[in-house]
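The chain below stands alone, shown as structure tokens; this is the form predicted on its own.
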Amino acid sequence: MKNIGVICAGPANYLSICNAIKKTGNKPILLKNNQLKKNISHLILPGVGSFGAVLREIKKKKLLKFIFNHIKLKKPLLGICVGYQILFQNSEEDIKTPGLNFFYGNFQNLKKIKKIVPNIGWCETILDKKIIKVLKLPYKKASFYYAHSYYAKKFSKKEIVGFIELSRKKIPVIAIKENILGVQFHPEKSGMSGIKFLSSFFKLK
């Protein structure tokens, strides 16, 4: 059993995330400040709400240094939804607040390509062979649950390893670089597909 840290930065369904972690056979540890006494093997950066608000909450709780130290130690980190978005450079949702800059790219509102926003519901997700190999996934595509209003307009092809199709346009929804992984979907709300995805992530060293 591993201790899985969950960054508490604004509104998010922490109960669902913790339950999903427990279903993988691991122990969730909610991180509400930087006073951590237990060793964390993997870190989850969830987020519901706005790009800027989540980043400001992280800084307010002095968790930014903790996140960077975790990555510096080569430990795996997973960003979910807005937690995925803030791993990039910036978003037009809050142009005054820079992202964490782990991935190249910026986010724009889906209304520029889609009539109904946000995009809510199950979407078939196409997985690149790189992420399949890294996570040792048993499938090339899977349905995951989404709830988002922004998408990565600019990005690095080397970092993006998963897509969905909206309004006949490929939308990047999974990014990876070294020990950092980000997903636009909610694995904790994606049934067994999400549990299997989290289980694979928790096996990373």
Given for the second form:
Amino acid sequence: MKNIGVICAGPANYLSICNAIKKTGNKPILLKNNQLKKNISHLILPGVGSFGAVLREIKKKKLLKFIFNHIKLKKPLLGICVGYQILFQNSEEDIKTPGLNFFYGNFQNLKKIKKIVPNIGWCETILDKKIIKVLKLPYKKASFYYAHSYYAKKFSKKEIVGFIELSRKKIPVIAIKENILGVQFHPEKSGMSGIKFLSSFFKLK
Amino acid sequence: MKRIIAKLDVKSGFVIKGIEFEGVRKVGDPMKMAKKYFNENIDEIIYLDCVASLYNRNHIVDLLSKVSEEVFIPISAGGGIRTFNDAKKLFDNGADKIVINTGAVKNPKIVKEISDYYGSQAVVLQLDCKKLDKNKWEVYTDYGRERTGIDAIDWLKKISKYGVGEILATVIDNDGKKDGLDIDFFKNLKDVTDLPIIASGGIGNHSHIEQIFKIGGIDAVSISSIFHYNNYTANVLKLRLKKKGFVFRSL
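Give me the form predicted together with the partner chain now, not the form predicted on its own.
Now the full complex is given, and it begins with the chain already shown.
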């Protein structure tokens, strides 16, 4: 059983995330402030709410250092939904607040390419060989649950390892660089495919 | 991808179901039914505390936290949300989205307050209405008990500006009868909004779902009776609809 840290930055469905972590046989630990917690093997950066609000909350609670330190120790981090978006450079949702800049790219409103927004529901997600290999996933594609209004317009092909298709456009939804992973979908809400994804992530060393 | 959602109306600890929201009968245990539907591959669950508005309370908080331990798909919850804190309580206990009707009609600003904090994707507007005339439907609140005099289409246009992420729309006249949805209503609705619509009220078989998906622009349905009375499972409905070319999540 591993200790999985969950960054509490603004509104998110923490109970769902914690229950999903328990389902994988691991122990969730909520991180509400910068008090040092030992023995956290994996970090989850959830996020419901807006790009700027989540980033401001992380800074306000002085959790930024914790996140950077975790990465420096080469421990795995997973950003979910808005937690995925803030790993990039910026978003037009809040142009004044820069992202964490781990991945190259910027987010813009889905309205520009899609009539019905937010994109709410299940999407077939095509996984790249790289992510299947790294996480040892048992599937090449899977249906995951999405609820978002922004997408990465610019991105680096090297960092993106998963796509969905919206309005006949390939939308990047999984990013990876060393020990940092981000997913636009909600693995904790994606049935057993999502639980499988999380448990594969928790096996990452 | 299309979505099939199970809606469980809850009253004093039981799932209930009526016809046109009246003559309700107890049909089962809300926890057991959600687990069963999850195992049969439903795409989402909606819980509505249907007397909460009447008594200013909400009884599904305890239920939610238990369900979220075992059901790993989106769970929406509503009934009796009057304040930001009512919504917060549901989110804190495992709701991924909240569903609001009466509270929004009484004070539309509450919708903005909730969506500013949780994001509009977490706010579902419940639109219960009855047909008045050709192309005219009136909004009802308090689980179909109260008329509002508000035109459904006008209301949707207005409330969308306050930050709604989805519309759960039910035509009360059709509800519980298993005779099919009020297709005209949904055609009107989809022409005035770009928000995702969940069509509800009257689904009795897979052809009724096919009918609504075929008009285009509506990708989700909410079902109660035919699941509660064991006429169909989500798996069976999806199997039949897949043969018609509709796509659902893979497992």
